[in-house]
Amino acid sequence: MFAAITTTPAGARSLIPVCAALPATLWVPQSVAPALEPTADITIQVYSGPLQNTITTLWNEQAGLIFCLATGAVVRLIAPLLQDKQTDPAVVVLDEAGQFAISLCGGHQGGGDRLTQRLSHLLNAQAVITGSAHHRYLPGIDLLGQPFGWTKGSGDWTRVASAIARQALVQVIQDAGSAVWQQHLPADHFFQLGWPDVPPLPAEASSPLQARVWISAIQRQFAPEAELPKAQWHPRVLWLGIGCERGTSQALIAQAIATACQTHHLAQGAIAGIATIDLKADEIGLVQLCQERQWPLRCFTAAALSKIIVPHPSAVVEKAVGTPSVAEAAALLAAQQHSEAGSDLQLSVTKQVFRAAAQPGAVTVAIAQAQQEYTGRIGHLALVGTGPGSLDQITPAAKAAIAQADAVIGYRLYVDLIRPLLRPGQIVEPWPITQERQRAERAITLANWGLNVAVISSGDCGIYAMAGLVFETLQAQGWDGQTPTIATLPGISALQSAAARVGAPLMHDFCAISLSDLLTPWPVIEKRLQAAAAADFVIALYNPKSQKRTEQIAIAQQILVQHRAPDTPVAIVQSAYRPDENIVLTDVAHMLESAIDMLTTVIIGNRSTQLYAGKLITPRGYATQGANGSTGAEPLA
């Protein structure tokens, strides 16, 4: 929730955009009431007497408050309920004119950096963020596992983050959880990283290190005031089997949970979730337990279980359920769903029995560790348009979109195009062309762990682009329509690029045909040429030549010349928008004249089109010209 605030008519139609966007209810006071319309579109409140006693009452109510007050006016506002950096929600100022946005408390763990980012996105904004880590491209060693789903352990968060902003050497040793993010770091990053051999330790007195990070499911003491500064994130890769009998209250086997992680040093905040044979799908114990601490709760059947090899099979269970484990075979199940197949897992505990005297029941715990942590995130697909490649020409909604991401997928080029509106800390793969449907594959394997992805297409994204090819693959996959969730953003298309730079070219009825033969087959592409010349249609021809592929465009050339006249207008746009842009403007018997590459659009007009002060101009209509001077076309709807 998002609270936005202001004391003037001007500052209220500034945030008014951005409470439809976010959402965010906008908060005025009487005076500035009857000066805004009503709209369906967003939620104001009015609040009467001072101000502070409304941000007082906002400030552990909201995840972040928005301001379009002067700075100073700020300051003095929040400066006495400031308490923690932990808890403090964020808090992001805004000017009148939307020129800028700061990020004044909570950058980190409040998330007023991103809520910055994402606010100077949807206005065209400067973002002011003054964090060092940020402006290092570095991930906040704070905020570094959240994407992931890991749990914050102890530490001195405060001096490892300090070590970091005055650029110090950080040991960060990680043996649990993936190390995507290892992979995105700058090259000039000052972490000496471990994985999946741990370096030898060095000597405390000697060590040039100034702080030390694990991230592991075990579970570190670290002694207070210690020189070196250290701190622990915990993937949860831990999956517990849990065998009881009926009744067991769910007491004893949290008591047990915590009792087998406290006697093998393992992080309870590393457990991913509870397995157990389906039998004990209903007992009260187990799934109270699971619903408090919002862990999953994995059954499985007996046949499923008794193919898994056990340390300590059972005949007596065997007997009871019909497996001869529960425990120890629910924990290496669940394991291996979040493992690579085949992987060769191993116990971390084998089954432990719990009783207390003076609690009926009995628990047994059994702990195997995955190789990937389970995120707990229902994964989101943001299918993005990013338009011809200007960042002026990138609609807010498709900036907010990649500004959230946790991971940023596209071709090579369009990833480098949007490069300014990345974040540290987010996974952004680039990858060569050809590979749209890997692409869409790696997209959809992110999501499905639950990460927040952006698929990024030049141009709108479902026009020639990945959205489609998305999709598609999630078909195949018997997607269900609801996880990962999935979102379509539209982008300018390369035709409307293309046609804007020349005039108005697309002015009557057109049609797009892509020349690649990739994954359309040539005879099939070749009839739709012939079916577009003869019909008249204006035709944008996408992906006219590549370095390999030469023979395309002169074939539709000469097709085009057996409906055309042979000064029929052409125009051949590279790069639109970008700084290398090239436009030339020709007829249908020179086209092929010009260069033409991958980046082209080419559009051939109509019989109707003309040349005419350097721009294509397609009537609206076909009717001759009146007396009166009109086109005795339709008009414009």
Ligand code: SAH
The other form holds:
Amino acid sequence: MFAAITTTPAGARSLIPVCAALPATLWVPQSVAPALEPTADITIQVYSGPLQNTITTLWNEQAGLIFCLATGAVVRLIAPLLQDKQTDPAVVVLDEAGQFAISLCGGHQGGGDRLTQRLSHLLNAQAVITGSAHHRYLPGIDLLGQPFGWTKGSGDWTRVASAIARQALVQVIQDAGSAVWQQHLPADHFFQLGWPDVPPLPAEASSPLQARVWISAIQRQFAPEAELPKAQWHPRVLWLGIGCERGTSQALIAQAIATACQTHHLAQGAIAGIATIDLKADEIGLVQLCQERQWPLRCFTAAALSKIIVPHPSAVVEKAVGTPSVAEAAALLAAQQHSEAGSDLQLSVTKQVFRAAAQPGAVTVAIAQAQQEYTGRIGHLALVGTGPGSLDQITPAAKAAIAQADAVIGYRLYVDLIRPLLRPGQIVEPWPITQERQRAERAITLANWGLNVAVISSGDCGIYAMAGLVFETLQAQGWDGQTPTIATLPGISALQSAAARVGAPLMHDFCAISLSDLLTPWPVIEKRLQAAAAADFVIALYNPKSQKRTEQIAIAQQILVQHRAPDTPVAIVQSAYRPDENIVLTDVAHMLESAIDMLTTVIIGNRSTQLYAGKLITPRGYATQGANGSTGAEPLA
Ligand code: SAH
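What would the structure be for the form predicted in complex with S-adenosyl-L-homocysteine, given that what you showed me was the form predicted on its own?
Below is the entire complex, every chain and molecule, led by the chain shown above.
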């Protein structure tokens, strides 16, 4: 759904990685096509005639246009096509050298700012985003509900957004849907939140109220030129219980729903879905309406429905279908599934029967409001390794995954290390050091709910980190392998970063052993130390020592001296690639004399590892030098 457009071979070369990663189709003129190597990864389209014609077609078809062209040329090309920021696609401009990614238009609703940030991470380019909300670390008000699948309702969005841009006092009143976004506003935010009542203006408010935003299932009517601009989001919290006679038309059901909502001032945008009895699972009018509006159709058995206490049970209905209520019971049951267990939900609208003079059939509608909104989205879990600590040691793909995420979850220290990569409006949850299992569960809860969640670990996410815990938890929950979707983004592990800082110690067979016996019995760890020492592996020790756990490293050293010469080189690397990095080169006999802590990786050389010019060097080959022309370690004795 993205098109990447350029007119030069150099531009095409810059865009090819973008096209492969997004993915996007590459559009080039006939003159450029021959210069391009055929590549299996991307689709290339050759346009003929003026570029303006191609852009006019792409404008209405694509979610985003990425140009590698002069900004001026792009402005001229898109100027005749600009209509409305609600509908215009994202337009991003890249320079040929790949230094800048500029969000030109469609920044908010078009997703241009987000696309720009993603491209900047992919290309290691500077993102140029000039929208004012971006720099004050605020979500665009017109994007606020996007992660939660809220429907953007009516209102004077332009004036509301401009009040926010002016940093005027804006009141947000929320009585439905998740409030999780509220926890992620900057401390000095100027929103005034109310739940669910209209809060009085703060006494210290220096300026009058300049805008109001409602987050609610209620449909409010705003006067077009009202003095106070207002706008409304509708979280999808309403479950409509529907009963109907066999063969009732889609139009009559739609009309019944519209009338029920209108009479009770409820927004159709707040509809989560339809609930009914399983006998109606193939009711054509109902099924078609759900498909058309993208509403889920929840079908319950008569047995399940008859357990629900409703205001208007009917003996006639019970006789016909085996439950005294369909519409009311189904609405409540569906809403309960999206609410805290045991909560006492009431119907917002008790059952109403609709008929239309000229049409056969009848429809019963009841409405219940759930506590949690239905997002209508399939969640995603990105298991992201953020490397040893500095931002330039993170892969562009990992950066892009973090920028894309609706929510970022990780240990507090690691979240702080990647804070510059975070985006306004993201849900960011820093956690204490332990509680890994709870972290995994929280990430899965958010993903099951429909969010795109990045779980971050330092180093590699799959090495003594969160990836395994997330998979284990998913497995325990009976995950089907598809929902949520999952991607693992590798990072540079501590053993690689530590090795890189001290030379080339991992040039031959090596292993990693964690000395933490929190999750592994100590005898197992000791056995692995014995085996690795005896087999002459280069060894990287993770989690070598904590404040409470101090003996393990001493036992490890005793094992090592039994198998290695006392002068075998050892590197003690603390906080690699972080501002407080500290490195000590020592040997097996003296390794306990240096400071070792939980931020340290200890690398122990094998019997061929040399210390030369301040570097640990482990020879590469198995054969003795000269045997086959290669250099190498002595064969194991
Ligand atoms: N997933 C991480 C490992 C987490 S276990 C990875 O792949 O690197 C935590 C241990 O990793 C620490 O106790 C320490 O032994 C090591 N470690 C993590 N970051 C480090 C760094 N910057 N420098 C040295 N060791 C580090």
